[in-house]
Amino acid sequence: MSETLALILGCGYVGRRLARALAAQGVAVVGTCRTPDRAAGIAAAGAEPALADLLDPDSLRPLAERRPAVVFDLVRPLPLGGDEYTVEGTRNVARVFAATPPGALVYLSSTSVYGRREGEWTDEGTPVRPSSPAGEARAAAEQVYLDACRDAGLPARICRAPGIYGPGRTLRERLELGAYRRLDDEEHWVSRIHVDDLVAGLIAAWRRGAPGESYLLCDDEPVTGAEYAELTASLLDLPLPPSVSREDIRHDLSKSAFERRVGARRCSNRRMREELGVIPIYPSVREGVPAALREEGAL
């Protein structure tokens, strides 16, 4: 096994930030994509691009043969159309890498596995009760890895993230275009995490996490959706769009997209801080959003 090789499956927005951070630590990185047009962006992040499709296990075996120290699976359950998803790609990864196990496999999941929480505090002990097809697929993918950990010794750990933001992932464009729809629900609590803090959490889950464990990666202070929009608009000196009710958007979104908007989960990062040793650089959106907008060149 190469102690200095990391494999990132699905090297997109989060994966490229992760690749840069790993490269800065002296770790060689291979990042996968399904189409050649993504290769240049992966290379620019300091990783070696590789074509792979999780639905094709033959494309994964040469990567497993390189015996990476860690595999980061950042691939979402693949959509089949409408609100249907498959986790067959996850099963392929589990089978291939259980045969030649890395030192760790870190799966990036989502807090959608918890379903609606109506503003209640949520942590790793909260029951998994997804309320959307996307959340159900996430929970199924997690279970694939937990079963492979238990039955085949695959050293998998689960990282659940809420809304991910950062440069290129702010409300700026939607506010500028007038496309953002602001809920009038004052109890619409949302936890978030800046992409760089998420990257730190993923690396810590590799180095300090334990097989079979789940870790919730989020910032210190949930805010309401209204606060998040008001903060971004005020920093950019943009008007806020009029607020709309839940019913106004229910029929315009898929079930998964609607549940993503109204999940109202306030998440605790206690285990991230105490067990993984990750202290967020951006403890709330009040620090993170201005930093992201500055990196975008908007401030």
Ligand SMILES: NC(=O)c1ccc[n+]([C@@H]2O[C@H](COP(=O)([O-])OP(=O)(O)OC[C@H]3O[C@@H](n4cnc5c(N)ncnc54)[C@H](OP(=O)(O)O)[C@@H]3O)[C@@H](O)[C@H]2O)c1
Given for the second form:
Amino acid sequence: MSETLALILGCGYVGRRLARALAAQGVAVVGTCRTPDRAAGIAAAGAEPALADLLDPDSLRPLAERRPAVVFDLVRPLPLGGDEYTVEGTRNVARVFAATPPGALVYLSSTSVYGRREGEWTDEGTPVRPSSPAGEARAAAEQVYLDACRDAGLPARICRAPGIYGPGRTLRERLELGAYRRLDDEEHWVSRIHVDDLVAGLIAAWRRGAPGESYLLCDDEPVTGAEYAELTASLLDLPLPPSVSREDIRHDLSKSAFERRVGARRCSNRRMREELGVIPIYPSVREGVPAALREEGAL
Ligand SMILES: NC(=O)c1ccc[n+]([C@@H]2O[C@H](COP(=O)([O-])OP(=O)(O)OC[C@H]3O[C@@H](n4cnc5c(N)ncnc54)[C@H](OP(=O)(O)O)[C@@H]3O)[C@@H](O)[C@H]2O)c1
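Could you drop in the structure for the form predicted in complex with this ligand? We only have the form predicted alone so far.
Okay, now the whole complex, with that chain kicking things off.
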């Protein structure tokens, strides 16, 4: 097993940022995509690009044979169309890497597994109770890894992230296009995480996390969805986006997209801070959004 090789399955937005951070720590990184046109972006992030499709186990085996110290699985449950998803890709990863285990496997999941929380505080002990097809698929994917950890010794840990933002992932474009609608709903709390704090959490889950455990990776201070939109609009000197009710958006969105807007989870990062030793650089969007907009060149 290479002590210093990390494999990133699904080296997209988060993956490329993760690759840069790992490379800066002297870790060799292989990052996967499905089509060759993505390879240059992965190489520019300091990783060796490789082609892999989770639905094709033969594309995963040569990567497992390189015996990475850690595998980061950043691939979401694969959409089948019509708000349906499959976790067959996750099953393939679990099977292939259980046969040739890395030192650790870190799965990036989402807080959609908790379902609607109506503004309640949420932590790793909160029961998994998804309220959407995407959330159910996430919970099923987590279970695939937890089963493989228990039954086959795959050293998998689960990281659950709320909304991820950062340079290139802000509300700027949608606000500029007038395409964003504020949810006028007092209960609409959102926890978020800046991509760089997420990356720190993923690396810490590898180095300090334990197999079979779950970690919520989120900022310190949730804000309401309206505040998030108002903050971005005011920093960019753009008009406030229109305000709508839950009912206004319900029929325009799939069940999963609607539940993403109304999940209202206030997430605790106590475990991330105390067990993984990660203190967010951006305690809330009030610090993180200006930094992201500056890096985008918008401020
Ligand atoms: N956005 C959020 O707020 C949020 C919140 C919580 C969790 N997450 C999760 O965080 C993870 C990373 O997000 P991201 O923004 O970095 O996503 P992204 O930029 O869309 O990248 C996704 C990556 O997954 C790869 N992929 C998709 N289907 C695949 C398949 N069948 N086999 C192999 N690779 C496949 C894509 O490959 P190609 O480049 O070839 O398409 C791409 O490299 C996702 O699982 C996402 O759901 C996101």
